[in-house]
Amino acid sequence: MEAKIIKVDIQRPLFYNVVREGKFTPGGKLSMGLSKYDLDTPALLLNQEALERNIAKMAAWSQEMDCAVRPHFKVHRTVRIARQQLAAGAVGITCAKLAEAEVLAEHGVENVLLANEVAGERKISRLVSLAERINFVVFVDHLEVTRQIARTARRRGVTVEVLVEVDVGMHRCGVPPGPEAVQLARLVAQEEGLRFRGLAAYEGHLVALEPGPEKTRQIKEALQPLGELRAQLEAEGLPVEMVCAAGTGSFMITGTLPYVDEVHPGTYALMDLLYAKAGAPFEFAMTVLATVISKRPGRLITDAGLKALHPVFGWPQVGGQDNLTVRFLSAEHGVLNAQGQTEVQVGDKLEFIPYYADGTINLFERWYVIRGEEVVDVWPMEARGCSK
């Protein structure tokens, strides 16, 4: 990724107006050889070839390990990417919010899992409505909410498929892997309007650990009670059809456990620095293009700040420029330290590798899809902002 000086083309603003107004037709103006360096900034770029390789790599792992993959939609929130993952062999799509699942249903994706709890009459009604339309599986971790879902499902003549979420150490959602989990699983199995499918967990407190024997040990130790719970339920005559867990930073370990049937990685398709440090073997398909707007001794300032690069967990990196590091981000500015002499000048464009993909994509409305340096398409994020 080399910085380039871009000459102004007075015809380009027409292109941006067309995109903003929603009048752009894929395969139209972009076939004229638009370079990514022609784009106005900040802009979110998606390297199509890297994306395709990442998806293919996960699919190959799934086949080799005989472990199903249901990719998480919350990272990219883009229907086109979800369809590519399904075409490569994913058994369905995982969502974090009902609104994401509703978007997928509207676009014809019929096998969706909600890896989250819901509460309240309004959300339970939406949940059951989705179960009427598509093959929809949901998490539960609360007895009364589970009963409420069952009552609503019975009134509508629907059966909701349910996984009991188990807390394996993240201490977020989930019931402890003991008597409380057994009680909830029995309730789900007994309630008319519900169908008990199995168990779910997320070892999220361990996914970002650096790879090595200690990470492997901690993940196996954290998930062992999940395997024991499965064995206990099956010994009682309660069939457990599926057990799911894992994210991009742990699937290679979790997916090898004999009692885990399905993993839910999301970031792998795009990649970010957080999971790269955790040992995920994928390429950076996602970058943020920015323009250098000021230069002073020892520092550069770009037009990509906190509103274009999510700062949680760590700073982004500048692609292809080892002598440039992020000093800090403010709302509209990215301030870089420049070690030694740099040829980068005001007006040049740089690409940032985000530290945290989830947060960064939610700051944009669309992807500029590139192959090499050419912009070949514009993909909307249909579920951008769908957090209800």
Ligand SMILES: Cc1ncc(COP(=O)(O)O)c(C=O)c1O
The other form holds:
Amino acid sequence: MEAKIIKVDIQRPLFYNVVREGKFTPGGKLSMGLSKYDLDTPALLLNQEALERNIAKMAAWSQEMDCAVRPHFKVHRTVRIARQQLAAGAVGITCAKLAEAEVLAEHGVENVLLANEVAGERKISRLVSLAERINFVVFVDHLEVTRQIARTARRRGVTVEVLVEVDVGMHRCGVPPGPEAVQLARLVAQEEGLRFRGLAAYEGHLVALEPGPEKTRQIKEALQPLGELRAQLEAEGLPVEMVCAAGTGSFMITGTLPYVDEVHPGTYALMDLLYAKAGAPFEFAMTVLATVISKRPGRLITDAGLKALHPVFGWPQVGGQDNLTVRFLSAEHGVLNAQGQTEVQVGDKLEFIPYYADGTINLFERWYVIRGEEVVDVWPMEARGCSK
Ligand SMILES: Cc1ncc(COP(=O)(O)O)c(C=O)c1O
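Given the form predicted on its own above, what does the protein look like in the form predicted in complex with this ligand?
The complete assembly is shown below, putting the previous chain first.
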């Protein structure tokens, strides 16, 4: 990633002032050539060209491997990005939350998969409403919840499409790939108001492993029971239309398995350090722009702390500045170790590459879209905060 320090005149009017004064319409064309370094900070930057290349690369992989991709929306929560993914050939969009799916439906996205379980009458009612409006598929892993979904669907004259989620070792949601999974699949197939579509899994405990033969071996071993379950159900006369799994850190392995039809990567479009270390072959398309607000011997302090950079799994890196590393983040401060002499001064701007894109994006209200150094657009995150 190319990043450099820019000496900014801190007296210059900042971009947010321009927005506030109404000279800019989000989603419209910018009337002036603004540099990303004119933006007030902390700001979330989206490198449009890198985003387009990442989306194109995944689409090319999908075509070449004949494996469908249904990108995960939970990471970017941005309808424009979802639309670009669909235009590139994605078969639909995957969500983690009903509220995300509702936002997509409101924006005319018609193929949505909720890769998660829900519980409770209120959620089930919303779920059935979605199935009324769009092509909608949901995970289940519980007999009674499955019956409740079926009852609500029958009452409303709707058919809900269902995938049985199988736990392949992450030990989050999902039924073990044995008799319990067979029993649940049979129930779904029998219940009026439901349609059994197939099986889903997420090998999330293995996605962050460094690439290599050992990672490949572990993923294949973890998913093998899923393949066996598919074969068993089909042998019993229960057609399994689709089996899906995987994310950014595993699709390249999981997507080649003969019994997997579809993968659900999310982070690949934006990328982060977590998945770069896991060998995902994509570019960093998002950064967090910060301003240096203090300088002491051996350290610099920026205005991007825990409220701008999600700290789970690891510290962010400072793009293009090998001698600067994160010492710690507090709520509103990012404290950097500065090894040796650094030219960076108070008022200068730096870009952080986040360790965890998914958590970081949701800390911001909008994307500043850049091409080169120019800010070309501002995009809303329509489903920001939609965790219900
Ligand atoms: C069910 C499910 N599918 C797929 C993914 C993949 O998303 P990503 O590629 O961002 O890791 C996740 C991530 O947590 C997930 O929970």
